[in-house]
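First comes one chain, alone, set out as structure tokens in the form predicted on its own.
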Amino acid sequence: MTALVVVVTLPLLAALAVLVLPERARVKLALGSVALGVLAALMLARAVWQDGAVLLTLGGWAPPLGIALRADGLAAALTLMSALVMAAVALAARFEMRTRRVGARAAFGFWPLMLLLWGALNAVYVSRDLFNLYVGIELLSLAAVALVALSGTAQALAAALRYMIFALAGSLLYLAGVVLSYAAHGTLDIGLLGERIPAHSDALALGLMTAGLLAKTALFPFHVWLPTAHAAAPAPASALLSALVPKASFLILIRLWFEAMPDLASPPAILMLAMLGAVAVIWGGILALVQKRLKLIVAYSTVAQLGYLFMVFPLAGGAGSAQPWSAGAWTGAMFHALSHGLAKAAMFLAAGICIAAVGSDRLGDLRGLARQLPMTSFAFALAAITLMGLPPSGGFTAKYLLMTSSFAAGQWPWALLLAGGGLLAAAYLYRPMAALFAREARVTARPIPRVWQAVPLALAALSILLGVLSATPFDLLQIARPEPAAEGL
């Protein structure tokens, strides 16, 4: 429980602390609040190993009088994933975001947004209240979208003035569902919503917010403001963007989806969500097949990789029947969300280091350049082997088994579709791949810190190793997991 606390309370408070020091001393406070938060996720997540998920109320008071707090199997993995990810992140943002480099307002302003997003994302990973929920993805995309236009630059400027109206059209259309279920119910808890008696206005209210919810996620075709974003933006801030902030939208749709009304998950509206997804892999990845600059070829692969995400909808069902083929479809899409967080915030932090080596993200002046930069170069490789789910990756785990449950389900399609998506990913991540490791070298990179360069290559050897050692990770995330992700819709 003192776990639970810290990982949600550290960060928002360290972001306010940072906000009245000097810059030295708040790049230290900020990477040691990191620490001490990979610690407290560490911790929180053998709490839920050993003993179950972990259940705190605010004041005492239980719902629907007071608001609770739980953080079950899912809830421990991904805030260990986002404690990881920010290390790395911050890490990284301790030579990337200096004050010689980016200038005054931007080595400012990046610490504390990137302390609020985290808290945000903690926040929103072990709420059980859905006015909660919006609170926190409201935070987490004014964190956001301030990261976009942190540089001030008129493209910048542009790509975060497009997010922010996304970001606020998902919000209002997710909070008048929230207001619809609390008119029907009288309740926001998750778990009781799942106990309710149903009502006229439920589809709508889940419409609603599914809708809003599908905006944040930027599934297509709600995505067209997801990659100026990312090429406006730091790569410490494209690497939060890509990694983190899509997975706290989806997990709201899971947990409204597979806890507090499944009873509303028809085969349409299935069918709908997979669509979506389905498109979102092939037009992300030929999108991302005729792009010349590394941070769109990666901010286009993010398009196609969250379309993977939602494979989780028909795998699961929606036929009224147990299916035991959903648990492994549930886990999968899981296991993605976990493995893509790591290998894509390696791939984001490898460009910046590419673009402060030569000045440039376009494949033609990255020619050669692994030769120069070795472990960068290393890193993208092995995040680039996630993505494309080769083995022994944290990729392929998800993609085994979302594939071997498409087959139980006797739904090939989407097997196939995963089969597509993976040579499609092989496809522009090849691209990239051949300008850095290209015999002649174009332009002549400055020296960059080895210490730098293995932060990325920390996170890609990490996503591995999700793979390598799955049977860990596969665990925690059954438990406390919701009885419609091992029966199904």
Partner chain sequence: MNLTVFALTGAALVGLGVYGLLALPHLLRRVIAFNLTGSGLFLFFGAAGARVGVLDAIPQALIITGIVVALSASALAVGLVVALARSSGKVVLPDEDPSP
Given for the second form:
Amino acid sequence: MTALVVVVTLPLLAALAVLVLPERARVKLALGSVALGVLAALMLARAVWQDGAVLLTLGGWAPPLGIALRADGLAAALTLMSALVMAAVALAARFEMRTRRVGARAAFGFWPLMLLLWGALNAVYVSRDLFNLYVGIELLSLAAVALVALSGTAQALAAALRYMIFALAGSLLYLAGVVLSYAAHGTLDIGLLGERIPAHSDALALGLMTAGLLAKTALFPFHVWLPTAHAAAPAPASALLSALVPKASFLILIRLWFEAMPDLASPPAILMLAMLGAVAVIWGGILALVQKRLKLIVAYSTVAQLGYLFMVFPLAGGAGSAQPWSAGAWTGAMFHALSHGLAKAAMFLAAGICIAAVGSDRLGDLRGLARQLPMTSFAFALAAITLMGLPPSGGFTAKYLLMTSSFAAGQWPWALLLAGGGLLAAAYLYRPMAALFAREARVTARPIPRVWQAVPLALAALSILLGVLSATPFDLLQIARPEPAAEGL
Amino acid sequence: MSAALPVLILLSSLIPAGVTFFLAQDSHRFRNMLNLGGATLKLGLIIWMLRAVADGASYEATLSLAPGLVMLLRVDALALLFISLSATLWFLTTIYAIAYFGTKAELSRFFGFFSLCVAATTGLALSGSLISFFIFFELLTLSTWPLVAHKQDKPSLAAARVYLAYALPGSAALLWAIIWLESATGPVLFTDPPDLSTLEPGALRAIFVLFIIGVGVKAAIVPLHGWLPTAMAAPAPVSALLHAVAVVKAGAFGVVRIIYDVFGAANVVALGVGLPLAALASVTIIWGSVRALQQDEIKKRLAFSTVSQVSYIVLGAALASPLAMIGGLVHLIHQGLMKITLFFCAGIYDERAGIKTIAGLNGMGARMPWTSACFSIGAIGMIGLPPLAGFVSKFYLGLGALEAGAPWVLGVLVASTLLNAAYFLPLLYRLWFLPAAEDTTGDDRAPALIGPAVVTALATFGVGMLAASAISPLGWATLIVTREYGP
Amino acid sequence: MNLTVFALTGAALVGLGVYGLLALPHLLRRVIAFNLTGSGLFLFFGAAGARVGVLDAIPQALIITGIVVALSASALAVGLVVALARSSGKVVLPDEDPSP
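Requested next: the structure of the form predicted in complex with the partner chain (the form predicted on its own having been shown above).
Next comes the full complex, and the chain you just saw is listed first.
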């Protein structure tokens, strides 16, 4: 329980503290709190592993009067993944977000925003209250928008504002749904909503909340803000934005559809969500294929990869009894969220190193960089393996679980999409790899410290390890798994 | 011990691979020792295991991933046949590669992926479940890509891209087949053939076709063979690896596993998919030979010859009769020995005399006697002249075809033999009987390059001469067929 | 009776705000539209809290929180708009610029 309190409050306190410190101490404090945060996330995961879901009622008041925080297996896994990504980003930012490299404003602004974003993420992971989730996701959006604007160029500001418009519209839609739901049921607690007496306005409320969250998750057709925003931010910020931020709004969707109102999941609604996901996989992949800049390729790849997550709606459970493991769609989607988080962060950090070395991320300028930056290029390749869903990575485990479920549920077209999406990923990731590994004698690359180079490699290796040692995270995700995830929506 | 040994065998190439990546480019001595040490250790372990298995020991190691994903390493006679081949040839190829590359650049990367490739092949051979077979199959794809692209010039990169463009859709088909099958039967272990009765015959046929597409890309079955001749842009040790030790062999091995351990020979016959596959293999055998005839580059000619020869293994498996099976399995070994000899020699001609085309071979028999002798033995073996290795394979395939009631296969074998002769004999004629051009240079006084070729050439002789003994490949293949598949 | 008036007013504000958010290219107007939508929602929320006649404290607490959140969002948005206007001289997004 202490660990739960720490993961929520530590980042927020640290965010306040770094505001008043000079640069050197600021970085030290941020790194220290990230290390502490990883430890707390580990302890939280251990507690959940040993004793099941950890529940905390604030001030001892049970819902509907009080507010409950609860860490189930999924929340613990996401918290741990986020802490690891944060640690990597902080280590990379120690080199990258320096005054002489990015200017005083960005060097100062990055640290409190990063910590704020982290606190908001953790709050969303463990919140059980719709309004609390609203505050969390709003805070998350604000921190994310500010990170996009950090460089201060007109381009970045425009990207940030476009993102902000989508984020604010999304928040309002979500809030409208929350208000409607409260008007009908007089409670905001997800657990209590699961036991509610259905009302007529429920469908509208769920629809509004879903639409708002889709805009924040950047699911097709709400994805238009994502690539420019993610490409405009400094690389460590892009890593956070792509790897973690969409997962928070996706998690709220899961909470709504699987825990609060599973009874409203009618086949057409589910099909629509999944179709949007399918279009995202294909459209995002095609757009990634034609980009000429590394960061844009990686950003469009996020659009595509987020589409896979929505396969969870038609597949979770399905004909769950056909095979002992085919209730794995839910777990498969969560595995995808975890491995995508690790791999995508690794990719953006690697892109950041490339930019620091040659001052550009045009594919033509990156040719032959593998010779100067072997570790970085290798990290990029490992992360690509995860995104393509090739064994033995975490992405493969996710794909395997989703594919078996789609066959078990008799919905093999989704499996076709998963297989095709993997090939599309191979196609669009091949281009940057071919550029990196081309034979060309470059002399202009600036030297990059080895520690910095090792950071994305470590993250990418983790995303592979997630597949090699998938038994433990699989079991962790089962802890306090919502019932409809096993029985089907 | 029974769980540790398969893992140790896997680690004997995995650990050198991992360490090699981090070595400095110029630490040649340590890198060579590491790789040779790993190869030697692996050979030793396999010899130990061969003796133990003959005494009735069994080895198994399991690692459970997420439910349904069972990583199972298990030693059976078929696995032993394949790893004995790959370990022996890895050892020889390592010696050859060290001599071939000398002190060129990027060798740490090369040997790292080289060992990783062999580790993947070992894992694939030892796999006891379909899903672990798939995982190692993919690892093999990924670790061969950098080897094909090693030179990093335009043709190599193009070849590497073509390779991936074939291999990745192939593995998607394979994964699709595995998941379709397992969603009906549960995880498939090779020891315990799955119960296929829950699936419609139509679905089973579709699954079989997907399986064959999946492994067929690696086995270079026509029309999925396009990548193999292009991959000739890679350096000679890589070609040797692709053609004899790892990739193509993995595909052929996969066909054998799928027919005998997943579907079962009886089901393959009952579903009526064996004969179409045999027919496809026959087309591949003829087509590969015809294309080989048209090539002027030595390595291209050898590559098309591989396309043709590997399908003997597929043919043997597809006929689904015990004798044809013996012929196919024994060819797995024989083709490996002969083809690696030829590629070693082709590399020596290129490296020591700059000869790439067939016309350049004129009169080289006198200048490079050792190389030319080895090359000749490999070529004659391929044609199938008794008592060399190729004859034994073809003899059993022919008997098996009669047994399976498919006498037309004999026609294929005869035609292919004639074609083999037509594309190899002119080479031998040029080597030994035509005068050398005035300006030719080169010699073959490079023991580390010649040594491996001599060993494999002698083995080509040996396995044919000693075919009747129990420890020959033929003896093993007979043992496998009688022990595991019954008469 | 009273409550219906509140709820309808809230709905009208939301409608106006959504229109502005979607249709107006000028960024400052969009920020105001966002605030309008938020205010409408809070009004509706307050009305919903009082629906049974008894005063429900939770909506009031939440509305105050919501106003604070909306305020900080507006502050950030206005800050970004000002920065954009300074660096590019325009108060619209580049691809929505009516004057090319």
